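Next comes just one chain, in structure tokens: the form predicted alone.
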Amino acid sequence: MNFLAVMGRITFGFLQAAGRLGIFAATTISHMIAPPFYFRSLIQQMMTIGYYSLPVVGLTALFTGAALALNIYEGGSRFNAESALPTIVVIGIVRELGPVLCGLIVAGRVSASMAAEIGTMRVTEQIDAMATLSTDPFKYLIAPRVVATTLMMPFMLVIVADVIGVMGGFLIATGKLGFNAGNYMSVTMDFLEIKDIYASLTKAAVFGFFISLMGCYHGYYSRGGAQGVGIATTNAVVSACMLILLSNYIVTEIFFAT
């Protein structure tokens, strides 16, 4: 008995936690579509989620092209499949690896930067103190990161990590492995279809929409002063991580299920 009990308060709990995200989901949305906007705390949200996010997730893309191109090339050469290096490059950093590693990038920092800032102001009543003065909080603070997010995402960080991990397996493999540069990029633009840029930004932009949306509410729901606030950031993080891995798998089966 006392081991179902512990199962009823573990599910209950799931629960009660579940509903109080859809709501908030759903009054974010709600806010994110009906007037009025704040476009010049939008703005700023954009530079700093999109813009100031750019050299890290450059970096990453970079590097794993290149480590792609490396592991592929040595592995191929076992079955005499080395041309079939700038198919699998191309192919894994757009549909896999440039949305992924892009949006796990980016809730490391910008999801922890959110639930740090709100928690912040939840913990400190800035937040109560908006509401005093008839500012609504989601119309001002949580509606603005969410919308920035979900389109920087798509239309600028994934765009970027997708065409520098490809020229990072471009550069390795026309660098130090010897293949022909024309060749390698003929073979790149044959096998790229439109079906896996569409996959890649609709990633791009669920998973922008699970960082904000995570950051927001953590912080939001935030308690207990500065350690509530760490609490709040490290739980931003972690189901952010979550729900990317997991809507990843969704949208791969929506697009690519045979």
Second form
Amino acid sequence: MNFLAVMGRITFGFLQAAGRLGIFAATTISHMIAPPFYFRSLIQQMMTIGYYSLPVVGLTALFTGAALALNIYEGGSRFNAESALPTIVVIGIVRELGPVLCGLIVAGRVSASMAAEIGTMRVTEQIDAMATLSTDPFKYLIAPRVVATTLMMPFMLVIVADVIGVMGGFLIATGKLGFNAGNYMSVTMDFLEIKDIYASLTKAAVFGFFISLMGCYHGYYSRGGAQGVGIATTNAVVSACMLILLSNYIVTEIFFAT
Amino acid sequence: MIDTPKISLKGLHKQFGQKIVLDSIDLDIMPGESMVIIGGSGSGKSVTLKCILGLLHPESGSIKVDGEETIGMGRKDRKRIQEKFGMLFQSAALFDSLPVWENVTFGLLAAGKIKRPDAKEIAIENLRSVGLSPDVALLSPAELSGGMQKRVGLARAIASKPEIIFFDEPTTGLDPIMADVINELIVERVKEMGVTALTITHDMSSVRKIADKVAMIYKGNIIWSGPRNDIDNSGNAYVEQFIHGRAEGPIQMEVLKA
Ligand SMILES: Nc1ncnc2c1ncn2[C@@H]1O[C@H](COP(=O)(O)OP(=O)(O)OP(=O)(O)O)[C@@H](O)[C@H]1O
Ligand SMILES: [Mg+2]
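What does the same protein look like in the form predicted in complex with the partner chain, given that the last one was the form predicted alone?
To see the whole picture, the full complex is given below, headed by that same chain.
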């Protein structure tokens, strides 16, 4: 009896949250495509999200590419397959590690700050105040953030992550493992397909959407002062990371499953 | 009745979870009238205002603005109705990421009523009308005292010259002289500009100064309402106790007795 009631309540709570998130996402999208647009906020968000994430994304990619090259060289040497190193590095970085690591890093940085900022505005009634000043918070706060992240992830951050990641592998391979630079580059270019790049950018855009959606959603529905904002921030980062890993699998399946 | 009330509440009911905050509120406010709501802390005064503004959604009842039912309104109509209102929030709710002048002109800029280059001038004018000097315009809200924030909030609420203004405790946190300036300002807006005003206050001198009518809210219902001059001989024990601030009487404060 009691058990059923508990299960029922959990199921009901879950459906309610899913429904609320669905409506939130639909509202966000409808505001992304319908005017008015706040270009000033959009540009500002593109700067904070794109430009200011570059150093941390670049460093992550560089060290990951380098470590990947070392691992593959050592692992490949067990069956004399060291020469596959450039191919594996470029495919590993572009298809998988570039977008996923970049997504996780940006989730930590951007989801958290969005949830904290919007959450603070919620608990201090700034969002309510905005609505009384002929401004829809979805238009002014949420749409610019989601558009900016969805654009900056593929067209700035993940491109940079891919290039720097491959370069990290290249530097280790040529500087330490004795590969010929020209040869390394030509193998890399030969094996990289346009489809890999499309997959990388698609993942980036999807991750960017989820990162900003989670940041805004948890911030928008936060309640109860500083503690509530803290909870919202944690939830935003955790749920963004989960969605990134889940959608990563789905996009990979769509592009590469045969 | 010949005139349609500016705002008409019927059977307004709002609860948070199990907790009933508004039981069944009935209230009419005529055009150009200054209504003051009094009532104990936590009796649901702020919640009533937020329901009228569409920031909270009541469980049942009717809210008419200019004879138009606003409950269940679509996004466009809701926006049109919200443009009639200005609101001073209890917590001021200034946008802390924007300087004071942008706070004051936020609604005007959002509605496209003024151009950005003119905004600072207009903000300074509005600030002057609430007794603030022009150099405040360039400060950020965090640099202001509580009373100054309140006045900036007031300047913001009246800047777009709304038809209806809500003041949620406009004079708390102000010195008596400034409180009187604010009261005068409210009277002036209402009398000279034909604005309809709904004010929440605990300050009886403010009630006497600005109210045409007074309504008292207790346990989620309006238990008494009438013209200001009747308040001293209302014959209602609750009102008597409230205006004289006595601890003994029918209103039991929820204070744990040792
Ligand atoms: N968002 C909310 N969620 C849950 N409960 C709320 C919410 N907003 C208000 N309440 C509850 O509703 C009740 C009335 O709150 P309200 O802010 O209207 O009080 P008030 O009459 O304005 O009091 P005060 O004079 O202290 O400002 C309070 O008990 C409060 O706990
Ligand atoms: Mg209140």
